[in-house]
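The chain below stands alone and is given as structure tokens, in the form predicted on its own.
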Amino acid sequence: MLDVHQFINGADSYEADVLDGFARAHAGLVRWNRAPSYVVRRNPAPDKVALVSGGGSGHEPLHSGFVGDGMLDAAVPGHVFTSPTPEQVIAATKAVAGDAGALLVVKNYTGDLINFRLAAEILDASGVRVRSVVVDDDLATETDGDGDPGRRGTAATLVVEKVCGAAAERGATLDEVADLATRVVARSRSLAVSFSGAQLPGSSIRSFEVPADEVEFGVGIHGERGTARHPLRPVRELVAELTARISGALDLASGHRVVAVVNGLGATPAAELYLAYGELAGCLERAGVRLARGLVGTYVTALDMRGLSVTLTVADEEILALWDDPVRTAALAW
């Protein structure tokens, strides 16, 4: 008998139940391989560089929702907030990689780094050409200490997958796609705020609680606490602080162009995300920074966190053209 207010059958079957429903809902776009678990395009594209990404479940629609034309060829979901196994990554990559090879897009978390690195070594030894890029955009964990994990990988992963997916569709080589991914990562930074922690499937406890008159600043997408707790303020002030921090990290100046993503962390109404985007646009306009492209929605989540993140990517003509290329996935299409 369930004792939590969640639409689940049980914690043990959560990931499989989600993927079964996802694959049924988008059967024209994707196919789910149950064991080992991975999601691939329904109509493979074997003559181009394959893009493979993944990580723990609980971030939906990332990554499975971005499998399709113009983006990922395969996604590898682990258990909730847990890295997929090397066996999953190997099987998924072999299912989609042809002679052109595959790029592994990896978020900067210890488990993902270890398991994707091991998978890449095994794939390379078996004759599959692979390159890897590590996404590390989260300013909340930026440190100067040697040996520190460094910035976490968050919503800039979406930008990398869209831009590099388009380049692969155009016929770019593996080295070209990998170099482009590295450049997009270097040009991207994110920061998030939240009014609540995450509630794991089957649990009645949140990862952290926030008083009604405060907001958690610098939260992570695995329900991690922030780096500071601030008094509750109007959204224009919160977004201004996020924008100032990100702009400083990217050395944004008048005349720069950016791709901006205002992303919901799972339980934030669309109306509030659009409100935040309007404030972001105003901040950038006052600084002379051109908001060249924008995206608003719930894309990279932490289950049901009541928060949002802002991602900025410094754009050039190539990045903008690739961003504009057609894409057809369950979560993103134009």
Contents of the next structure:
Number of protein chains: 2
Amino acid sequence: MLDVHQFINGADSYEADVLDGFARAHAGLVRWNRAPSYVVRRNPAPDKVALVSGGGSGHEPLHSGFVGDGMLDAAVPGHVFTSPTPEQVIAATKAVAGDAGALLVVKNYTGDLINFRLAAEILDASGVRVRSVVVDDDLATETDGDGDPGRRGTAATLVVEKVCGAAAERGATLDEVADLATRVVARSRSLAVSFSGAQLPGSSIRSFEVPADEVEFGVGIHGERGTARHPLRPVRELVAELTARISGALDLASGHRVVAVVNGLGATPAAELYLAYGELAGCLERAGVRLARGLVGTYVTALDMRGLSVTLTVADEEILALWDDPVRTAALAW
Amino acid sequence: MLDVHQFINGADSYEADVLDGFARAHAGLVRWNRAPSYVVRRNPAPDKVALVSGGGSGHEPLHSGFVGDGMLDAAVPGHVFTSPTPEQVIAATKAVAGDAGALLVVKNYTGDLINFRLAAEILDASGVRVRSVVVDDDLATETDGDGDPGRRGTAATLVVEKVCGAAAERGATLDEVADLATRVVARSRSLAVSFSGAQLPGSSIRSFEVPADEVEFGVGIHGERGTARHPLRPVRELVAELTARISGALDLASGHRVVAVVNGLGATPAAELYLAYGELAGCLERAGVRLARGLVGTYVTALDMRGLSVTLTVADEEILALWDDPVRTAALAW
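Write the structure block of the form predicted together with another copy of the chain for the protein whose form predicted on its own appears above.
Zooming out: every chain and molecule, the one shown earlier first.
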């Protein structure tokens, strides 16, 4: 008996039900391998460097929605908010990697790090050339402490996947694509705010609640609570604070060019994301920073959180040109 | 002092703030005229039939998100859930219509009908050739009574705009595009369910609430209550009922081909929409109906309603070919 407001059949079949619908909706673009579970391009491109990413489900359209021409070759979905297994990563990578090797794009969470590292070792031992890049853009968990998990991987993942996907498509070598990924990661920072926590499939409990006159700062994409709770302010002031903190972390200065992503966490209307983007554009303009490319939409989610994140990547000519290259995936196409 | 969980600056500036952000995010595609307010293609196409649509704001990305190559030439946004004025429609149409004339795509609501009709009369009198089509796909308000408002216009609007936009781009005449629109409307039906009503910008009141173990059937895209409230069931059963009712209304039979749209109402995670799409595909398969094309996403919304709609359009070769034609807009691109 269901008693939660979700369009699901039940928690047990949730991930498979979602992937089944996704694969049916995009049958021209992707193929879903049910067991072990992974999503690959319908039209393989075995001569180029393969881009493989993955992580817990619940962040849709990340990562499966970015499989296709000019972006990912394979996506490996774990259960909700749970790393995929090494077996899944190995099978997906073997399905798409040719002689040019594969880059594994990993978000900075302990489970993902362990499982992708193990997969990489086994792939390497079996003759598949792999390199890995860890995305760690989320300022909210930045610390000075050695041995801390450090910044979480969030929406900058899509910037890495778009830019490196284009480079791979152009014929870059594995080392070139990996170095580029490292460069994009180093130049990217994100920060997220939310009015609500996340509610797991089939669960009636939300990870946290926020009073109507407050907003949670520094939330994560697994329904993690923020680092602070602030009185609710107009989005102009919220975005100004997000922008100031990200700009500070990136040492942004007048004359710099950035790629900006305003990203919904799952339940935020597109209109409000555009509104936030307008404010971001104003902030950057006043700082003399050139908003070279912008992307607004719901791309890296935390199930049904009513929040948003801002990501800035300091861009150069190469990054901008790769960003502009054609892409044809379920969630991103131009 | 804000005390609602929305990313806005306030109710007064809401529509302008959203459009400002939208126009900045898609400056390569569209241009926003602030007063009177309308959105037009950045690169005008004056030699073809112009497609103009509009209606209240609050349904984003409809309609502004569909302005671009292969779809709309202009979109005319009113205030939230309020028809645009005749002056807006006239100015937008004059900005994009050439000798080939313009088709106005109007959703079936009293305010829209009045204002678009008046605009059409004035445009006609001033020498601009116009025809209008009224989209009325929402089964929830179907009645037998003469003089009733009849079926509301909802997500089939995007099917009309995509197919007719492609026909106009191919060089069809105004009468051909208008007749095609009429044909698509006649072959399209929708039905929506929701777990919540809508909350206006700046308002702390939701248009209706639904107990956790129930679901509202037949809701509208302005937060209108449904026609019935049912016990919550797995999405498999919900979608089966939606599909059965739409199929009945369209006299769908084995061998028919359809275009299907599973559409989020604003706050529904993409994963759940895909899940619903998988169930829809199964229902159609079992009925021998061919799901020729499918679209899953958040396209025609009711601010932040946590609901979804299903739209089916009975397709033929021409409709499918036009559906497949290239499109490049903020919300739809292939």
